[in-house]
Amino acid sequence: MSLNKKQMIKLFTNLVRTSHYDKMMYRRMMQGKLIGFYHPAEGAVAPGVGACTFLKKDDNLNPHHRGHGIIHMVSKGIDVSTFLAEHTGKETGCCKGRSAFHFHYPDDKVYQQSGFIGHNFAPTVGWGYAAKRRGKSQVVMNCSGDGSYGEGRAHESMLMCQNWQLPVIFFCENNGMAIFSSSEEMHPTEDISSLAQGYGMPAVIVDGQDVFAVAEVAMAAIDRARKGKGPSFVECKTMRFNEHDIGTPDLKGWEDRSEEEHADMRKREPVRLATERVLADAILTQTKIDGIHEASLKEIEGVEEFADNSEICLPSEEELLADVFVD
């Protein structure tokens, strides 16, 4: 499914955005401004913005936990200003200051998040099944690591999701590594797409690097979803530049990652990739990069301004305690 001009601006406006959020969550970690922890999503922005752009407000999401699923949510069009209150401990959060990772925006569709890997399958069959008896072209975006499908759910969830071909997208965000374990020693073949053959399911494989590519195979499965052709399995051979998150040491099994390895992957950074694909192809000119640049600054500040100057969360010991003990 090729993209017109409309929609490669539109893509690369997101690219822009969400990695500038994503910087300043790494940074207002390092400063101490947030409560609990941050998965860096550095390196592998480009598949949450490439699956999410063109999502509808009606289809479910369920985000990556790379990034906190900002990536995604910035990209689905949803306001991510409560998301950082909530990362701050702050009332104003979507969560009321409550959760910090544990977020959910059920208006927008993106019901949940959990520190269990793997624990979106089920939720994933259930919502597809849902839209596909209300008989509405709701899609499913499912979007994990490579790390959960070595979950049992992940399997009876495709199995499920295949046998009665329900409206989903298995999409999976391969960066090679699950916390310090790569993926040659999790998984018996290179591509854990070839999952998705045993059941029949379509899949294909696509550069997690190249935003546009990502978004070409993505819309093309979110079109097969909403015809009625049931589900698709997409993987996106993607990166992860920094640690697992913030504090961990950055280790490839017992051994630190390579200054070398670094080098190599920072060569395919995906705004740099795609800046030089928008110039290439007349797209943009530099003058409106440096101007989507800006305007992405401008509207992070905004955000923080209103995480810094919410009231601090401090529930009071009846609030702590209602609904925990029935009488």
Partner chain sequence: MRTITLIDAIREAYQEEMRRDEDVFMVGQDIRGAIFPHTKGLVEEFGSDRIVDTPIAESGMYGVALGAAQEGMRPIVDFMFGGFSYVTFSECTVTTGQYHFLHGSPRSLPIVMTAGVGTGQRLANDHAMSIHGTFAHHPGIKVAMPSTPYDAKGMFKAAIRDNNPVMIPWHMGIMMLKGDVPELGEDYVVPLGVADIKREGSDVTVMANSLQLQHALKVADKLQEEGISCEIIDPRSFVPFDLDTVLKSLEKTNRLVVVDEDWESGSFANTVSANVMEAGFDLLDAPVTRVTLPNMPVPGGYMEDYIVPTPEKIEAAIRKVLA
Second form
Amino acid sequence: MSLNKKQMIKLFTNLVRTSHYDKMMYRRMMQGKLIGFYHPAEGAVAPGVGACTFLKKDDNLNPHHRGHGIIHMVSKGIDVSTFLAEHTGKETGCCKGRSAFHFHYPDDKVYQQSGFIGHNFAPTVGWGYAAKRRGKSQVVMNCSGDGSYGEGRAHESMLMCQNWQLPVIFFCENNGMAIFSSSEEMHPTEDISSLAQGYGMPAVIVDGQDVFAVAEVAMAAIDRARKGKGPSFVECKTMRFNEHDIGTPDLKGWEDRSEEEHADMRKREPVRLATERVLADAILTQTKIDGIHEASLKEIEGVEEFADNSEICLPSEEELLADVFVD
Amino acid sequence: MRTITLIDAIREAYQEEMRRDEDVFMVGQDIRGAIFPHTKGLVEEFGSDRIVDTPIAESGMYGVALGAAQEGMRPIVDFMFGGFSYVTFSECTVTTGQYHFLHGSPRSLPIVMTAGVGTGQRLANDHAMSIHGTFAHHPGIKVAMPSTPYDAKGMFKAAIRDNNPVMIPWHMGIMMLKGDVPELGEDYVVPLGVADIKREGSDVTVMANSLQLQHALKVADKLQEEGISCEIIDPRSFVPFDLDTVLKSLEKTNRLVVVDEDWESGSFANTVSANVMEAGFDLLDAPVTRVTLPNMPVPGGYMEDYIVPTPEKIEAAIRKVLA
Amino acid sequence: MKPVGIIANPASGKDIRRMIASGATVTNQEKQNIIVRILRAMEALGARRVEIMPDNTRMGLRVIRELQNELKNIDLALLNLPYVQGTQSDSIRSAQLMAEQDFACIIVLGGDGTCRVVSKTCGEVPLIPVSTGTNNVFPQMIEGTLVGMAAAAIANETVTQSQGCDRAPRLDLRNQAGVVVDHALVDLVVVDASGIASRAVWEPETIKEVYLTQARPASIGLSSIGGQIHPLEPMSGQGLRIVLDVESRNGFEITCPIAPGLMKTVTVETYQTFDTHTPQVINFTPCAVALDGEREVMIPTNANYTVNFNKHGPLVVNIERTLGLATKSNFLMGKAEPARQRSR
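Moving from the form predicted alone, what structure would you give for the form predicted together with its partner chain?
The complete assembly is shown below, putting the previous chain first.
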């Protein structure tokens, strides 16, 4: 279905919310208030919002690692206060503070964030298998970047999902960069989605800076999967405004990314594009837009308060050892 | 009691557990056609939805199990040959082992992994290697290996019912070994983590498993004629490991030979040796002696005989520890 | 000799219609292959300079790398476009530069939508539109080698512009102030939608008004609606207006291929032809206006927008006629290597 006004407002709201979440994570990392590392999502928030805003609670989601999944999970409607608590090593964290960035929201069907890029593809087959075996109409939104499609696992997964017509969406957020390496050097064809053709899977390329365009394509893919028509491939052409993770140099290959490249990229900042759009199409007024920003900042304040007021988690070695296995 | 082969005992475990629980299913390559007979006839009873053949794509194949287990199902993954698990090693060791622990343990992964392992077929390294020691190295995965048809059926049933990931390979050298098992319909399990004294003795303790257990039992018979009494312990599980049974035996014998069909370097035999040294040094009258594979890739053809722990090598080790 | 331009849309043949219908996918690898075939033909027939639009998927660069040692007699370069944005603005600005630099012709690889954006700025430079998909009316589905031959004939003036080209009509969309805000080459469709989003139009119940420059029964896409009720040849000098209404009591239903593999039934309330002198008022507001199949313009409630038939659209090279005329002037004779030389 093409988007209606209500859906456009929801997408816009999630876009604003998630971009503020990302900025909060960036700020906290710079302030030393985050454990481990952070891979900023600025410039690449629209794909996750478009992919996840209209997922149901029962749909499986593998979030893209950029933004450490926060874009995707917030959009899916997951309360991420325990995510920030986890990222600050607190006992209220979603994994009792012991996972760093390996979050886990099993009730919302987000099972894992692997530290190995491309390790989303293998269990994706299992989620799709379980959905099909049990005859549920749940779908699997499998989000990852262009770099992850270098993994053989990606190909095994596409092969098996297509063989068995599993309800899986291969959602590639192609920002053209894998750490320092450009997609141009690492893939023989520019479009990652051309891989899908070899597996006989329909593929769509969409402007990943336009949240509304992404959402409409994602909804078509979700609808298709839910109706039992099998897997599909969506490639979002997006961008990475910042370095790979905070603190690493911002390189392309082994040279600095140019000022011009940055200036060109920022012309297509997704929140700005969406704001222009909703104003021009009279979907929202400036006052309403300001209200959405304010509400998002307030929501995030609450999330930060929750994390900051929680205790650091430091159980004894014995307690930890007792938790390696389940009884 | 009935007498059946070890491989048939494993199949009975699959059948009974799959009948009991709809969520139990098997995934592997050519398991419908039964490249090894433990899956023979399963597809006829349970259908292709539950006896799932995948393309030659081990990561994707293991992914079926991993994802389905995350969804609350209880998969059995058959790697065919143990060495093939290495093709998807990161998933079946690191990712699987850390899942429960790292996530603050709200969910576990009830995955059973199995494969044919071991020397004796002259197939060379990648088709002959042992994997129990390597899997035991990774926290969060239970590891066990049966030595008799009775243990095989009971341990596979226990593994399938266990809420943790379990790697339970079986040795190709004892695939057709016959033994007594309870009548069909008599439900029993052999709990994981409990060693079994396969022969009582008083002069020396020999720890051995699977094919090596059979060798050790033969050696014990032979030495008995000389008046040497061997106590043979089958660890059955490597993780969790029943150290207490070994220590208790050492109170009697004060001498330990560990037979382990795995490379010397980083082997499970080393773990046992170190554990015994740390927890039972005062019980020992002689250094712990190991019978393992020398650190070379397992050669194929007739040269395989050079490196496999044979009854002769086990006998020599026992004599050494008694000297 | 004037240079020839190539604008290949890296995004064509990949939109949402692959998901909702069964549209064919044309990979950029295949588009590159088409460009290579075009260039080989152009070199063989004496074209001397070709400039390719740079795009964010670097098709042009890849082609140049592939051919730089092979095509010695042709000056092959990327168009000097100040920056590449990865949107349709790249095509618009490229066509403008090519027009300013007086190119002989512009080969356009893409669909109806790509041709439309190029025609915004190409001025009097004729287009050779080549379809890289199956959902097209304006561009022709034709082998690249033949396209290259026709382009060479135009570039070295074996066939003149006036001999080889036709003038296509267009539909201008004018706002309340009478300013042309955009145009369509084939179809302008009024859609009940809240936004532009993925641009495509595929739900028949959302289509309210259809304006066409041509309507052929053998066409695919939104113009097929007209093709079923009032066939109209491309150069007829007339446009067709169709009003659809699902609720209509007086209307009639027709089933037509609004996208590849997508047969949909629509209810026609009224239809009529119109010409340059009779602007048509868009009645259904607020709405999205889809130009050549893509939602482009949003019209607010009660805004007075009109659709105007304009005979002065872009010049289009008629490949069949051009190659026919070229053959008559012995264009192809003596171009191949003589047999004797080959055997040496």
